[in-house]
Each structure stands twice: as structure tokens, then as C-alpha cells.
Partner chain sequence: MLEIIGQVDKIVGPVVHARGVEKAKMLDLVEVGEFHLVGEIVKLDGDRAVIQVYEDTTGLAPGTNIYSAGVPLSVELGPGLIGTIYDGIQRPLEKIRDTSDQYIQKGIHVAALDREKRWLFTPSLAVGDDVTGGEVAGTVQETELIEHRVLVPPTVNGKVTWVAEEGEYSIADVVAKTENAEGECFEVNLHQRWPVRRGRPTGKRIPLSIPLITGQRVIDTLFPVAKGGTVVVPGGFGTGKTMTQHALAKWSDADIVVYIGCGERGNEMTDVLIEFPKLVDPRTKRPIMERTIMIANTSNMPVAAREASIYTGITIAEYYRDQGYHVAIMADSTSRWAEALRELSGRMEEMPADEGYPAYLPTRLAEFYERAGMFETLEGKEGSISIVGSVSPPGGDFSEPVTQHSKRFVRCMWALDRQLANARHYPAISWLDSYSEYVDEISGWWQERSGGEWGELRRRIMDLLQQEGKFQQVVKLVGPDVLPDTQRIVLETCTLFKNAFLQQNSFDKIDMYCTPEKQIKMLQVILEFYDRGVEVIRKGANIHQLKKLEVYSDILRIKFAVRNDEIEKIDKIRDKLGRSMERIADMFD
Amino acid sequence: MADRNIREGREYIGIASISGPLVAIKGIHNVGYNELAEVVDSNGHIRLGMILESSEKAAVIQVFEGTSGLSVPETRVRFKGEPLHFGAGAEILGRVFNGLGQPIDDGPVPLAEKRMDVNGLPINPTAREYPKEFIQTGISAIDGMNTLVRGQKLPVFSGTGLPHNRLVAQITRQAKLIGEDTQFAVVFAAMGIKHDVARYFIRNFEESGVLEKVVLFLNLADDPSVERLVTPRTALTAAEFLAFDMNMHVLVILTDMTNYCESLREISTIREEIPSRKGYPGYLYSDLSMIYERAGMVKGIEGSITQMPILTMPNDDISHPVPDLSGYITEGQIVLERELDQRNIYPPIAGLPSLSRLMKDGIGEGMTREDHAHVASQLFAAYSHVKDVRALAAVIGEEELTPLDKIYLEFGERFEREFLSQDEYEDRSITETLDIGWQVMSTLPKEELYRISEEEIAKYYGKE
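How about the structure of this chain only, in the form predicted on its own?
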């Protein structure tokens, strides 16, 4: 096929092969990895593509709009000599884009103050500031026990059919920095979602009045799957502009990272790469880290990027490669539990598997409240004992339990119904969250609160 390639400036006629969304071309000038290309069919329609693999005088291009209708001898290719860029500016706030950063809300193309390479770079570790400022989501199970800190990466592990979309929408509506007069924005990227889910998010943000501070990137289920590989990168590029050029504090929500990884596996299979665990490519860890590590704070810059990736666990398997590797890269996880959801507890955030590794640095006097750390620790310990008592009751019967064990069962019921459970439009302050925690703990005798100081018990125990 190389002898049929005709170079007209930077245009080549004829390609070597087509495989799924991939096009191979030979007999070209040397091109670079991630370089942008225009693939033109016989009707003159231009499809955008990106170089996935390159060698001397050959390249493999992933075509974002798919390869349907392309023919080997008539397809023309033009190389742009640059990677995919996103035109970032203040006007992107309140707008809806596709995964490539093209507006899809019928509005004009926003004024670009800066063209940015969507591939970006992870933040240099030596330039990072340590995350330590509390972000209030208004959700007790997160704020009280798995606190989100500015600059943190805190994923949500969910399962098929669990209300992670409702939880994500609630966090987007309610997230704020307390005690500071700062600019706060949300960058929301959805990958492989259905049309009705996309409409739900847009309508929800419009009705609640937060759309003006949200930038949405939507890759729908019927959009090309290769576009999903670019969607989180485009979204993070927008977040980097808002954070590091406009000094805003940005919360980035990526849903669903499992769909992203499925697209990565699909492309890897087409390229006939040697598979690793469950067919995913061996570079899945490094690929995810290039996305997650674009969160954080930089010394000398006021803005910040905080990430909450959402991923669904196939068969609720937390050891699946996607949640497993995500857990190694990020600083904790929020786990949704199917049993709680079946009992109509919203949000069904599991009390014990959930963890925020940076929580200790963002709570306490001057940030939340002086008793926060001890309240969270005591709630964890008491709820852990509730799980043991419930397992024992399933064997010997509840009537055989000790009086103290029965008190713990009452505590467990109150903890789930009063502390964990709340309406999806209920925005609790951290003070309300901690007060509810004390009300629930007051079910237990004082001597069982062994992780609480005497001063705190005297101040808060049994108080309304």
C-alpha cells in the first residue's frame, strides 16, 4: 500500500488496513505519539483521529467517529503536527461539551483564552502542597466519617443499580469550602452514560441553579467508545485552566471510570496486545495514574483540583482490577453497599469499607470542630461491634443476646436511619452532622465511649 500513498503537502491517499476504530497507514513522514490526524472518506467527510502508535514511516490512528464507510484505497489522511487541544476560557462555565471538548448545548463556541494540550502532565511531586482543607459535601456519611479534603483523590466504588448518579448530583449541588470567600467550580465528566442519565444531570443542575458554576463533558453510550479515552483528559484540562489560571477551587467528578477502562481494554484487544488481569492491558495502572495524578494543589497557586472518580464494580467485586488499582493510586474510597440500598437507606454508604486517608489532616479545631476526630473514630468502632452482634444474633437468636448487645443493635439501627440516611436534597452542615453523631452515640452507655475524652462527653453527651 505504501506505493499508492501520494503525498500532497501533508496529505496521504490510501491506507494499509482498517481494524475496528483503528486505521494503519504506511509510507508517511515520521509522526509523533498523540499527534492529531484528519481522516477523510471518499465523500469528503473529515473524521478526527489521534495517533496511538508510531514508528518510522508508519502509524496507527484511532478514529474518534469510527471507521464505518472508509475504504482502504480512497481514504485520505492529513497529519496536524500537534496533539488535541482544548480552547479554555472563563466562558466554559455553564456549558456542555462532548468528550472532545466541542460544545453540544446549541450555544456558540466559547471564547478561548488559552489552547491547552488535553494530555496534560501530572503535577510534579516537588511542587505539590499537602491537602489539608475541608470540603463540605453536606452528606453526613462523607463529611463526618470519610472527610473530603481539598486536593484529594477520593473515588466512589459503586455497583450496577446503586444510586451513585443521585449521589454524584447531590455532591455537585452541595460541595463548598466553608469559612472562605472563594471561587468554587465543578467539572463533571460522564463516560458511556445513557441519554436519560445525561438529561437527568443537566436538568438537575439547571433546576438547582448550580449549572453556571459547572462545566459538563458528556460522552454518551452511543458515542464512539474511543472518545471515552479522551473525555477525562479534556475535562481535567478544563479543570487545570480554572484552577491554575483563574485561581478557582475545582471539584472534578469522573463517572464512570469502569466504562473508560472497558474502552481501553477494547482498543488493547484490537491492537492484539498481551492481556493482563481479566483481559485489561498491563499498562492499566499507569494509564489510570496519569488521570488521577492530575489532581492536587501547587505551591504558590491559590487554586486547586480535587477529584472524585465514580466507578462501578462488576458483580460488586471490590477486588476487580479497576477498583483495585484505583485504590492503590487514590487516597481512600467511598463504598456503596447493596444491603443498605435494599433497605431504602440513602445514601447507602458502607460504614466500614469506606476510608479517607487524608481525613485526619482536614478536620479538628479551626477546620471543622474539636471533637470531629474522636466522634468519627467512636462511630466506626461502635458500628463495627454492631456488625459482630448482628452476626452473632443470626446464629443464636436475638433473644439470647446480652442487654448491652441489644443496646448496640439499637445504636446500629439509629446510626443507619438517622446518621447515614438523609434526603438527597438535604444539605447538612458539619455541625449538624456531628450533633447527629452525638445523638446517636447517646444510645450507648458513657463507659462504652472509650474513644471520646471526658471533656467532650461532658459537653456533648445526651445534649439535643
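Output the structure of the form predicted together with its partner chain; the preceding block shows the form predicted on its own.
FYI, this one's just the chain on its own, none of its partners or other molecules.
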């Protein structure tokens, strides 16, 4: 160890080769895998990099800010002897950082109460608290059918041009716990998104007066793409500090995870690794899980991390590796549907493929309402039948449908127009949401509501 400390900080002049964002260096002392390096160009400008491969007297460094302008003989490299760290402290609230965690808002460097390795560590499953506190987002499609709970990781699967930003902004405005007025702190990580999208969110935070409880990590479309690989990690490190050291409830928004994955693919290709599906590396699942699993609650600690990653599905294809592998890790997904959007239904949350896996423990008597689980289940079942009937009607024509199926079509219309759709500024209480659910379901004859108990039917069916 002592021996290592002496060696850190020594500077090497000249590198062996450059390929894309990767720099190879030889004739050095032995450096630690995954640790940080400073790569200095001929103008003295320092770029940070990470050791991707370390062998005796040689290393491959991935340079976060890219390698343009670097030359083989003149580049100097210093090894830091530790992985990238983020200096976290209460002062990070309200501040703007780049993906590496350096402030970019002209303010002073915030006081670091704790230096934290951005890679994080796996949470011991025995230390986790199972998430089950209902977060009311005020959006019926979410609260009623895909309930979000505190500490959950629930991504939004979207497509280009769909209103995922508006939806997530609405959630950050409205999200609350019933009977509690603690506000969420928000950690916002932008990966390769456009300036105006970032500006849209910032304006939204300003309007709702939460900006001083927001920490922004911006790696925008024209920022170095390799930096994207650490942006979510730095952001989650900040979130962990706020949640587990400062006992805050933190909502983390990561957007756009597809851009993140593309950067990962880029590096993998340059390194000539064996690709798995669509050129993405075989370890994409493990890599994503190290981001998504950094959500949750811990026993004995007040704070929590709720994650809402946004990703665009290339070609609206949910089986594309990015949404597919995300879905395998997260605790459900909110899927946006182009067809609903084209019919001007906001929010265009797809009825069937959306899912919240942690819903079961967060709903019911004492939390939302006793009929919640059955209402949700019945709505899913009935709406799924609507889809079948619509398919049939497309073949045989609406007139040929049985009388019951015609009623189902009417139910489908009402479900989409009254339950799903709502205004961007409409904040529905859970009771309102469930009541609308009942009104819509009352279109159907009682016998069709087989997932609902007789008592519930007696209590709620047909009541306006």
C-alpha cells in the first residue's frame, strides 16, 4: 500500500496509441483496474479517464472527454490510485454539475462532507427495507393501475416524439405521500439529451419552486459521449448521499438511458469485444443493473431512492435490447403508446404492457382503498378484452359483434377518454381515480366483473 502511495502522482510523458476515446500507455508502474487517470494535453488541459484494462507496465485508459487534440508523444498521464470520487455534501442541493461531478454553474465547489466512490457498492439484501409506501402521482393510469411506491425503480418506456418529458415533469410536480408533506429532493441526470429538454425540466422545477432541492448532472447531446458512462453513477452517488446520509426522499430521473447504452456499445465496439444482440455488449444487463439496483430503502434509515429512468425505444420496439434488459431489471415499466398519442390522449400510457410490480404491498385498505387491487385487475382484464373485440370488429365489422361485445367497445372508449386521459395539470386524488374507474366499469354488466367481490359491487357499482 505504502509503495503504491509513493507511485501515485508520478507523471508519464507520451503514450503508446490512441483509438477513439481509448488511450494505451506502456512503460508505467502497475496501476489499479478501474482507477482514475488524468490525461493532460499539450496545452495543459486536464481530462479525466478510467483504467479499462491493466496489465504489467501497461494500461488502456478510457478518456471521458474524448481524445481529440491528444498527441502520442506529448500527452502526459498521471494516475490517481483510486476510482472516480464525488465530493458530496448538503451544498450540492440546487447546483448543476457535469457528468463527472464537476460544478458547471459558475458557483464555488460545494463543500464535500464525504468523498464517495461513484461506482457504489451492492446493497446487502438483508439490509434492504421492502418498498411499500404509496406515492400519489395524481395520474390515474399510474396510481390506479401501475402504482408507484417509495423506493421503486419504475422506468418510462417511450418513443421519439412522445410526451415522456411532460409526463415525468408532471410526476415530479405532483408526487406526494398521502398525509405527509415532505417534498422529494430530485436528482436529475441528463445523458445525451438536447439543451431545450434540459431547459424544459429546469423551468419546470423553477415553476414548482423545488429548484433548491434539485441536483442536476448534465451531459447534453453535444457533450463528450464517454462521459455519459459515469453520469448516472455520479448522480446516483449524490442521491445515495442525500437519501442515506441526509435522510431525504430522493426521486432520481435518468434520461435518456438509450443514449447511455449507445455510449457503452461504442466503447465495446472499439475494444473489439464479442457483441451480443444488436451490437450491444454481452454485459449490458450487468452494467445496467449496477445503475438500476441503486434504488430502494434501507432498514433503519429514513431516506429513500425512487428511480424513474426514461428511455426511448428505437422504432417503438419494446423487444429492443435497451428496453428489454431494462424491463428485466426494473420493478415494472410505464409504456407510452404512439397510437393513443395520435388520438390525442394524454398521458398515452399503454393499458396492457405497463406494469408496477411493487403495487401489491402499497395498495388496499389503510393505504389507498380496499377495492383498489380488484378494480385494477378488472380494468386490465376488461381492457384486454376490448383489444380482442376491436381486432374482431376490424375483421367482421362492428355491426356483427354480439351485444355484449358492443358494450365492451363502449367501455373501451370511456376507459381511454375518462380514465386514462387527463390534463397535464390535473392532480387526481386516489379516491377520484378509483371512482372514475368504477364509473367506467359500470358500463359493463355486473356479471362481467368477475374479479371483483360481491360486496364491492354492492358498494360501488353504478354509483355516480
